[in-house]
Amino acid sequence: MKIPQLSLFLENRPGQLGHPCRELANAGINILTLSLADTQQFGILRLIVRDWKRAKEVLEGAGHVVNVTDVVAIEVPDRPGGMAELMEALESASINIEYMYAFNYRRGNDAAVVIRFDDPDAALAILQKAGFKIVSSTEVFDNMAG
């Protein structure tokens, strides 16, 4: 199952990350997980929230340009080699990862990662065939506060 993720470009200078965080807080929207990547001129804030449509409206209303992309959350065995097994399954099928990040999710002995694939449908099919558990948006939201 694919999960909607919001992405915003931010200027790479002090105070820019606080603005969207405050806007979401003022609207009562909790950020479940996020990732921030930067270059010299700008940063890309990626985040997952429960009500992404409302969050998008709030952020756009505050002057941000917001892009919505689909990502996939995958359970990974939380032990040495767990991530290597995931990478091997993807590499054997020539599935490309655009980026990934971990988030605060745990079920039994598994953790999870959020991945943006260039072909998410192909990635989902390969991962399910290889026996990896795909985390639904409902499971993400139920497993985390907010």
Second form
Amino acid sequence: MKIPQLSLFLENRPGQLGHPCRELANAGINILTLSLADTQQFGILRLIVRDWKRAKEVLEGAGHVVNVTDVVAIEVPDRPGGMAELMEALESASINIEYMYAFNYRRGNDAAVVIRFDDPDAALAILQKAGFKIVSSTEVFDNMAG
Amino acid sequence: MAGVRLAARPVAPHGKLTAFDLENRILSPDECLSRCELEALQLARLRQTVARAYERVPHYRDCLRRHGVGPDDVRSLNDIARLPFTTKDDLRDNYPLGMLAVPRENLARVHGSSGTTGKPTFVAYTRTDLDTWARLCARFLTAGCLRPGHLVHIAFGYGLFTGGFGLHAGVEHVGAAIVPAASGNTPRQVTLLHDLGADVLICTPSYAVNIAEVAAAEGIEPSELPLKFAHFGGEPWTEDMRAQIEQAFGIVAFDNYGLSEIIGPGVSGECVYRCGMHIQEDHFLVECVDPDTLEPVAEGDYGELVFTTLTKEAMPILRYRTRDISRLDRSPCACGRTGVRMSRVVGRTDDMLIIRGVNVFPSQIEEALLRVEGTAPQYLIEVDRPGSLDEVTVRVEIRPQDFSDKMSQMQALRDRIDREIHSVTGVRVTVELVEPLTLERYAGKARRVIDRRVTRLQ
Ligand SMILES: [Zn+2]
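Can you return the structure of this protein in the form predicted together with the partner chain rather than the form predicted alone?
Below is the entire complex, every chain and molecule, led by the chain shown above.
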């Protein structure tokens, strides 16, 4: 149910973002979705790719610091209030969100978000109980273009 | 500058060392001369040394004449201040062996130091010098628990570098057995340590860290090696690094100091009380001077160590400027040795940075980083003066195990580094985290400082 996400440390200077993308492209690895968090001084690039083990090797081989963390992808009903319901379910269970980003995934009328929880297993249990649809890694990898 | 001051009690038995192993033993009564006896001996030997240098070394004859000093002008130890200094450049100018005080036929050995810049320099020994050297190494090794019957693994280079042959002769003089492993091929070192079961490790502290890492990678817990204690020297290190190595191997680590220009290892070493390294003052006269004014620093203050050899035959050296920053402690030591104790070397005059009036050494930054990260990271200190104030940026390579996908943790790491550097140096710096292997390395040694204030002045 959890999806492995790669994170990369990036120095905040021009060209830093292009390098890892080019390395992955050269290795024929498609980036399914990404998000960048940055400060004035450095950034953290988060990536979801199908073949994350190979992607990690490629990036590390190119000198990057990479770590793998589990994130959870959740379907959000594509209508007003969809997101609010998800947030409320998490808040009422006192589940903390470390960070989140929208996911370029679409099935029927639903969109998805990727969320990094401190305790993904606890979050999964709460969300499933509340009736939210959790996107499995197979669905993520298979339903994506490429 | 705050220094680590150790309590005056012997190392408590820990790791694989018992109270019996840690007994204080003194090899020679000359290590315990009273100040009065010692100074009389030093003066007699200093007069001899100056006379021989004047008579037999053209460089010193010219220098002493220029200073208007003759051998007869040395009447008390204070007259040392009238003698000229010797620098690394003097040795280079007299390349390769222009400072000899004996005919070439009387030499028994030549060693050299690579020098990070420019030509190497050579130093020479007579048979008597080699015997003295072995005895001096044996003294500090004995002070640091070495006994006949121990098996000693020497992982210093055996070659022009003085470490290997110097310690080798010292261990032989003590009567212990040697595994002359020399340096390099770390997996093989681990196998030797494991299979032969040496009690003692002798190498540089950074090589010990390397051995521990390689052992762990090969599936051997360093603490499971039979090693009991170690003597480290050949490069500056920190108290934190000592704690780290001691913990990794489950050993007691002793510090020693020496430099080839003076004799090699054997200039000073720690006793079991580990409150500084006893300088072997019956063979070396030490001064601690301000590197700018060359005047003696106040008692106990940090300054540059200056040594004069008192017994060297082949190459006597007057007032050699070591560029090493340390401080002297003349208080009595519980072990009974009377040699003044020098603190670990906290830096080199070449690296000393004056930041907004405060003396800062790269070793202090390293110490701060060690406290935060646990192992020595790669870093670069950049100093600039864009306006009227010095600004320091410390760029630290992030290591995979410290990287987190959480921004809050990354910022906390940066803040911790920031705080530690401030607490160690007293100076505020800007900390920048950078990607691994992005800081330049020169021939294996990392470059630690870029001072742009210098180029701005030109
Ligand atoms: Zn002592």
